[in-house]
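Shown here is one chain on its own, the form predicted on its own, set out as structure tokens.
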Amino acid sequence: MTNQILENNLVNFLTNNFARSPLQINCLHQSDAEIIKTCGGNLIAVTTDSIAEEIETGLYTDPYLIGWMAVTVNLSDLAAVGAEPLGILISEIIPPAFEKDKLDRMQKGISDTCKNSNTFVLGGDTNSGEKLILTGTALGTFPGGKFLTRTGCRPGDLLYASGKLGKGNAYAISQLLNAGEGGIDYLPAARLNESNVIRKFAGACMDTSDGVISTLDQLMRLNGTGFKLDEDWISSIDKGSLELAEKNGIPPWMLLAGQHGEFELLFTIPPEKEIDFLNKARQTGWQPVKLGKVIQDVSIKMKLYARLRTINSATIRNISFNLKEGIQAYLRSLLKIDREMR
């Protein structure tokens, strides 16, 4: 099923002549970071994640911001197969005319997340170019030899987030259309501390890098199961990501179907272990957040305007890939969308 996403396409051309490793324990699509056996036997976590796009249309202007997301983009792969990290690499390429003072916000957001997330610097490259572009590589180990991956979805497991959904898909709305006044404040953590806890209990794990309905369908993709969202699920939402999307006349469905994330942790649970996993996670001051449940049926259903319905997730998907024409045009497909739905 996953060839049904261009996205997908694309990862397996540019894999096609790849070898894969024998000490490689995940398959491809399989888990948010590589998982790698040890000739000693232990297991390490290794993933890879630019900013470069997000530069490029304008999302990320903030040079702080910049910085803090190049180590949180790694970190969050870390945090979704249940690793803690060992450190990271940073490659920048910089333009010769970046000023001091901007380089100087891009260093502290780095080092920042980095003190954030009890982790460090290990290294890394520079050059100059003509864009600004930053890239991290993230190291990571599994205590007690335990690890997540996209994988383990079961009919009747129940569907968890780390957090409050949405905020991501708010704050580019905020940024990318110039809504809302003063916007929405987005400086994501990696859900390292939570991850502990979820590797204890989940059968499955992934990220909102790329915005809810994109990661329920990439799990639904790789399980050969599907998703009802609970009747309650604008709950889940964040308050002020929801203000803002009314304010400008965004569906609330919507926070979860654009494609710019919040870096919350899915997982699910099989519910013999629910009780246990609520338990611990307050016991560290943590409040998961109950999204809906796992379904035999290889769909995602919610309820919208009244009625259950199925969410076309490859179409949503898809139409980023396609699109050229820029934020405001993806937009418009996105309430093309809803307008059918209504």
Contents of the next structure:
Protein chains: 2
Amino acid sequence: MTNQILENNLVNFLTNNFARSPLQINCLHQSDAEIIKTCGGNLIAVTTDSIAEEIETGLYTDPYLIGWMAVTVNLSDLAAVGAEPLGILISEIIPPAFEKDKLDRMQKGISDTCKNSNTFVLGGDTNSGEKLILTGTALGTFPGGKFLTRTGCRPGDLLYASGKLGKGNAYAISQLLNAGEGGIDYLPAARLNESNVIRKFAGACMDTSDGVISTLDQLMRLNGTGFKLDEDWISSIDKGSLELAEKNGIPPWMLLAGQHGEFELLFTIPPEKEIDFLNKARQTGWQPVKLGKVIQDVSIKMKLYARLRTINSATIRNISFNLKEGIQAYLRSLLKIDREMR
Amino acid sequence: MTNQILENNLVNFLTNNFARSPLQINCLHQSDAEIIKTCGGNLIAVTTDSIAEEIETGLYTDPYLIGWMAVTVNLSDLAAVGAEPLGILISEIIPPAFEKDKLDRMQKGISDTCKNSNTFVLGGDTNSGEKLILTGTALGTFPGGKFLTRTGCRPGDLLYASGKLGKGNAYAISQLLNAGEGGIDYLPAARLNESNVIRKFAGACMDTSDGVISTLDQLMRLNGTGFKLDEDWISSIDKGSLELAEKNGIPPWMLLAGQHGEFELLFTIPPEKEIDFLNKARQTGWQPVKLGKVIQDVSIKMKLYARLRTINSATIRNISFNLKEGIQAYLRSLLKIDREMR
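Please could you give me the other form, the form predicted together with a further copy of the same chain, since above is the form predicted on its own?
Everything in the complex follows now, all chains and molecules, and the chain you saw is the first one.
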């Protein structure tokens, strides 16, 4: 079922002949970070993610944001498996002409996210190259022994998000469509504190690094269950993002469909644990956002234009896979899907 | 003392404002891989290295070699700290036009080195980008608790290599100067088995990823001690590499000076442990290569053109830092140093 998605297919092709470590707990696609048993019997989490396409497409231009995101995207994967960060390694490909003060700002972005998340740069590598590329690899541990994966959804479970949604795509609109004034402050922090609570209650968990609908689609394929969003799903969207989308003629649901994530966690809570979960969350000063529920039918359903609709999430994911044709072509494809539903 | 080297300066600049983890055992520059204490108290090793400049300069063109090296350079760092690999993560930047059979060959190179070293690809990331770039991050453990760093040289200690030297630079000559027939078979394997023995006896250890003289130079700066190579240092050089250098008019010592490494380990053995060390090595079917000894004087000395000379290793390292000017310019600079000694 995961093989209807072009990105999954590429990963399957690339790893086709790789032997799997007997010490690896998770299967392919099954978790945001790899979960490995070390010789002492303890588990560690490890994940790697590059910031490359975001720079090449012009989505990220501020060196501070680039540094910040190289750390955040990886810490967010740790949060999604319920790990506490040990630190991060960063490999940097730096163009010879990259100015020193930009380099400084980029390193400051790295350093600030680390401080913000109480973690450290452990090491790295530098190479000279034509295009700026940062690759982070984050390491984490599981002090309580408990971890989260993308599997564990049961029909009837409640679907929550760690925070308001849509900011990643609103930022992309403001940056790429040149929306000008009223831009979006986009510096997401990995949801590590929230993950501490989620770990104790959740079934499945995954971060929204590729946007909400892609995340739900992947969870759906891995679990063989679907999702129905609550009727007022629009209340789960960040207000500033909604306003920016409206100003640019982008329908609200596309803030969930676009591929640039807000790095929130999506997770499922069994109904019998919901009260305890919400109490625990409140104690830490955190307000989880209810989004919908897990359903038996393997589809993503939401009320759109006065009807409950099944979202064609495979198409939505696959059109983003060829972003090479440019952001305008991508946006046109999404708007075409929107028109067909109206 | 490390700040006379341009590469060290760049690393110092980049990490200037980074806080150091209290769980990190090694200092900056002090080891080939980072050594971190996990929550269970066990140590893990982690290291990251990109294959980027090697592709951009045309040093690596065969996709199989590129995949192979993305793993080997990282496992070699684990070997240098005496760690046993848990596995590796690979982040790949793949140009849209990169052919599927090349991709296949590259993944085969990755898979084959892993098998060869008894380890596994644990995970990864893929991005589309203009230039092919592979970033590996290897993880290792220390089952016996013992680790190696680049420090621990004492005057009088013996300097050994894990194998014959010069193959990295001989390969570079054959690949970049287009030596044609009689090329060099270059597929180095990380010296993990040898590291198992070295760990029990050595003072300092470092891999020759940047060539022998750069490695000795870094060890010299970190330890505040020097090295004197044995009079017959030429016998430590791989025979095929010597022949290829001769055919191309490259003096033998430049096989140690060039920046493309053979990924052997250089390490120091206290004289009182030498017999036990050699016995243990022989038992595993391994023949270490004696190279010289540690001296009090902070310099690298070797007999060249009938005289014992101090090698200007800072200059040798720094001219390689601007390889952007091309391999021919780099070679001319090395040959100029050679002429001045004749």
